[in-house]
Each structure stands twice: as C-alpha cells, then as structure tokens.
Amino acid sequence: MAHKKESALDRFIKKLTKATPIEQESEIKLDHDFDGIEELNNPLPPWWSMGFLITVIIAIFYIAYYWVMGKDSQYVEYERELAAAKAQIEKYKKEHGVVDENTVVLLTDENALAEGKAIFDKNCAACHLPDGGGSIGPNLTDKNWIYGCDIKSLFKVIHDGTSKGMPPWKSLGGDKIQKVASYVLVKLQGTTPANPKAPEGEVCEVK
C-alpha cells in the first residue's frame, strides 16, 4: 500500500514541534513509569525554546536600560504623569473659577452673603437653627470648634460630611459651598442666638 505524501502543513508542523512521530516513539520512552503512565524524552519544541530566548534577550536589555542606565521605571513616570495631570487640574480650576478645598477664600461681598444665607436657611437651618444657636447639629455662633473654623476647614466638614451624622453636601456645588460657609463665618459667628447649644469641640478664633 502506497504511504499518503507528506503535505507541505505536515512538514512545518513537524519543523515546528519536533515531535516524534507515534511509530517512533518506544524509541524515546524513559524507563519508568507511574500507573502505567509512561514518559517520552520528546525534545522541547523550537517555538517554545525560540520565546523563551527572546524573553531572556528582553529581560537584559530590560536589566540595562532601567537599571545600569538609570532610566526612569513606570513607577516615576506614573507620578510624573499624575504630577502633571493635576497640576492641569488646577490650571483648570483657577482659569474657570471652580472652587474646592484648595481654592476656597473667604468672601465678605454682601450679595453672596446673602445668597449663603438663602442656602443656610433652605438646607442647614434645619440641624443648626435659623440663628445658627445649634439643635441636632452644633452651635455655629460660639467659639467653640469642632473641625477647624477657617474657610478650608468649614469647605470640607460641609463638603464631606462628618462622623457624627451630618451628611455631605457635596451636590450644592464649590461655589454655592464657599457661599454659605462664608455665611456662616462673616453673619453667624460671634452673635447671640435665641437658645444657645452647650458649646463643642475646642475653642478656635476666626480670622
């Protein structure tokens, strides 16, 4: 009986793997087994062999480039690029007037003190009273502080939130934030409520 020809695939494969063919293979048997279980002493195959080549090639060339080199890892270029990112983010922010905790001032212009009254009234009175003489939430009149009373301080607590039960406000917005908080620290601080709250936290002069 005539043997099939040999195709030009069957001819790569084999180039390829290096595999013994299954008549041959008694010849490359190991002498063990486990369970009947036995094992040929087939060659690694030159594509593995050829990757595995290259992977060390690139792990020395890796070696040189970073570390005799000095080149800088993807660590430090990550935080140059996040550096870098946020810098642009604060670019941003300062030409469009976004405000947040970093850009925050004080404001005394007395049309948005009166819009940070309307927002106070609306939103906090509420917890603190139309006074700001404190009910659930502190007393906003006296000395006393529990999370800083600057500007800064006063954005964040009504931005985030605190751990004693007043939710964030972060939904008002930068601006409408920085408003009522000034409020609170030009209009409220220093006057005299109806039915003060005990005072909380420690004393703090505003400036």
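Numbering follows the first chain given and starts at 1. Computed from a prediction, not measured in an experiment: that's the story for all the values here. For clarity, a rigid core is taken as the largest C-alpha set superposing within 1.5 Å between two forms. Compared with the form predicted in complex with ligand HEC:
With the core held fixed between the two forms, residue 122 has its Cα displaced by under 2 Å. Here residue 81 counts as shifted, since its C-alpha moves by at least 2 Å between the two forms after the core is aligned. When two forms of a protein are overlaid on their rigid core, residues whose CA moves 2 Å or more are considered shifted, and residue 17 is one of them between the two forms.
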Given for the second form:
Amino acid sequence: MAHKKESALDRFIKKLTKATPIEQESEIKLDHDFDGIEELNNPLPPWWSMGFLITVIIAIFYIAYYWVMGKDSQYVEYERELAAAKAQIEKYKKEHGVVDENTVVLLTDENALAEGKAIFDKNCAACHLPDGGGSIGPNLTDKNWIYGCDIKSLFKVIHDGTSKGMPPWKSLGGDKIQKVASYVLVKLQGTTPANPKAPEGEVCEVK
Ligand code: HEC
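Which structure goes with the form predicted in complex with ligand HEC, now that we have seen the form predicted on its own?
Below is the whole assembly, all chains and molecules, this chain first.
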C-alpha cells in the first residue's frame, strides 16, 4: 500500500481518538442497519474519557472541600468580604471624618468655623456676598430659608446644588461642606449685612 508519510499531528490525533482507520471500518461494523445508517463499534475516544475522568476527580475534591470539610461556599465568602469591606468603609470614615448627608453635624469649634469662612469667601461670596447678604444667591443671614435651616438641609443643598442657580459643591468633599454649612448657620445667620436681599422662603428657626 502506498502510504503517505504520517505526520506527528496525525499520530497525535490518532492517539486522542483511537478511531479505526476508514479502510478497516468493515471489521468493526455492528450488525444493525437503521434505514442504511450503520453503526461502528469504535472505542470511546481517549480525549473524551480523560475529560470525564478529570471531572470525576474534581468532583471528589469538591465534595471533600465543601461538604466533608464544610468550607465556605462562594455565597458565604461573598457575604463575608462584603461585610469586611463595609467595616473598612466605616473605619475609614471614623478615622478620616468623611462626612455625608446622614452623618453631618453642626460644628461650633472656632477652628472649623474659620476654615468654613475661608471656604465661603473663596467659593460662595461671589453669589451670596462675603457678609452673606445675598446677590445672585439668597440672603443667608435672615430667618427665611428656601430649603430648610438645619445642618442636614444645608449640607444637601450645598452638596447637590439646585435647579435654580445654586451650583453643586460635591467636589469640595463632605468635610469642607460640613464646615462651610456650619459657618453659614453659626456665623452668618442672625447677623445684619450691609445690603440685605429681601427674604425668600419660609421662616425657619435655626437651633
Ligand atoms: C453661582 C452663584 C452661587 C454660588 C457660587 C453659590 N451659590 Fe448658594 N445659591 C445660589 C442660588 C441662586 C441659590 C438659590 C437656589 C434656589 O432657589 O434653588 C442658592 C442657595 C443656597 C442655599 C440655600 C438657601 C436657602 O434659602 O435655602 C445655601 C445654604 C447656599 N446657597 C450656600 C452656598 C454655599 C455654602 C456656597 C459655596 C460653597 C454657595 N452657596 C455658592 C447661588 C450660588
């Protein structure tokens, strides 16, 4: 027989499939014939049996690890990592004082208020005037407040801005917003500015 030379790849594929060559197929033909469709008695291809064996071995380790030794499943691991991450965030907030709408409190410490004044003069005075009397923005010294006069309301307005011309200041970060809001409530509210703008909003008693 004139054989064409068998390449390494051919030999490899043969090893993986163990299929009987076409010339010898008549030897492994089974007796049944389904409307002309014939069946060959080829062995299971080794690549397939190997794959099966590997899954069986993995399953043994899997069962041993999760059921017998009772190690944490992916869900338990996820919950645990989530809880750890949340705890880290809380810890960070405690240490670095990252303030948000829910944790903001009125500061009365003079250093913090002085910082608040610096932030106000730099970022807010253009619209609210340095003495808070108001120009483009409303008067911040009177008892009238459009969005409420508690520290949380001020924090929210300053952080988010409004659709009527108050820009959002979230880029300042929670700490600075807390300071500037405290400055507005403690130092500006209740003073008499040079040119007070007419009151806007509801009367709100600053505590
Ligand atoms: C570009 C002009 C502008 C700048 C800058 C600005 N504001 Fe305002 N601010 C406004 C306007 C306009 C309003 C009224 C918004 C409205 O009625 O919705 C306002 C509203 C407010 C209010 C709510 C007042 C109320 O009656 O409820 C507070 C508090 C406030 N500003 C604080 C600040 C602080 C603090 C800064 C600086 C970080 C600042 N603003 C910077 C224009 C400005």
